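We begin with a single chain expressed as structure tokens, specifically the form predicted alone.
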Amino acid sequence: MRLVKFLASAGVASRRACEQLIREGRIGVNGETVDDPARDVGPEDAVTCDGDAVQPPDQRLVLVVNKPAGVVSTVRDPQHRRTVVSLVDSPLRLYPVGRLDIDTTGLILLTNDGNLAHRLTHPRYEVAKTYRVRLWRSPISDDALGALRSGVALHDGPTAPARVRRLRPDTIELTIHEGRNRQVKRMCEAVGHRVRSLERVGFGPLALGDLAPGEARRLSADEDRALRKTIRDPRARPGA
């Protein structure tokens, strides 16, 4: 397979963008920088982009899963609770990208692409995560919404400004680019509202859509490219 087709099929970028990456000297094959898009590569070749391994297209898998409540975001659990990996029947060794609390539902990714997972969770790339938050006390005030949009003080430091919109008197949609432990719940508590239920509905350019709880689907080619563009160029993230 030609190198440029290999890169595009692996979801690195569009074919034209992959040609540009090759011209810029950002692609390596077996430890050497290459400048020929037509170079042939095979399963035995180690291909890299900016030093990171590129998973062969027929071996790389990224799934969107709608995690139900009561399921833990780990590969295995010492307490023998159901894990998010157990929701998917795959011969590949998959692991979750980041975590959701056991009582939080919604969009979580499973993959066998370690480089992708690392970048999606690295603070440098500030990948947006969007949550639908139902609150115990309503209505949520304009002052509370304003505080969330400005950033709130938590015990581990102030949060970055969030995008917030009111969906119903007791429900908001909140988008953050950080990944602190229980961050959304703590932010809402800091403005006087305990969280009743929490569902992640967006991750970067991906949306949960109508995927049923406990179900999974493979990313489309367009979704895969959009996700990888987000971690190549942080300016490409939604709302940036």
Contents of the next structure:
Amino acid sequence: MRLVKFLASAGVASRRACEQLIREGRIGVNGETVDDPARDVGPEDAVTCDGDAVQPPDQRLVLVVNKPAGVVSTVRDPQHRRTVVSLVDSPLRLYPVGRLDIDTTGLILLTNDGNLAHRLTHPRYEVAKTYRVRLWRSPISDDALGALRSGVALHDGPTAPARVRRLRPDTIELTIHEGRNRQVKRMCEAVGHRVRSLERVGFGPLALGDLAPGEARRLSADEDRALRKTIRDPRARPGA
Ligand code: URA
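Can I have the other form now, the form predicted together with ligand URA, not the form predicted alone?
First the chain shown before, then all remaining chains and molecules of the complex.
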């Protein structure tokens, strides 16, 4: 397969952008920089983009899963609870991208693309995560919303400004770019509201949409490209 096709089918970027990457000397094959978009490559070749391995297109899988409550977002669980990986039937070794608490529902990615997973969870890329948050006490005040927007003090430091909107008197949508442990629950507690239920509805450029709980779907080519763009340019913050 031609190098440019290999890169585009592997979801690195559009065909034209891949040609540009090759011209810029950012693509390597078996340790050497390659400047020929027509160079023949196959699964046996080690292709890199900016030094990071590119998974051959037919071996790479990225799934969007709607995690139900009661499922852990680890590969294995010492307590033998159901894992998010067990929701899908795949011969590939898939890993969850980041974590959701056991009682949090919604969008989580599974992939065998370690480089993608690593970057999507690296703080440097500030990938936007959007949550629908239902609170026990209603209504949430404008002051509380303002505090969430500007950032609240947590024991591990202040949170960065967040995007917040009220959907119903007891429900807000909150977008953060950090990924600290129990962050949304702790932010809400810090402004006097305990969380009743938490659902992740957006991750970078991806939306949960109408995927049913427990179901999984492959990324579309457009979604895959958009996701890759998110981690190529740390300044691009989709959903921000
Ligand atoms: N914030 C939380 O508090 N819990 C999650 O599962 C995700 C974000």
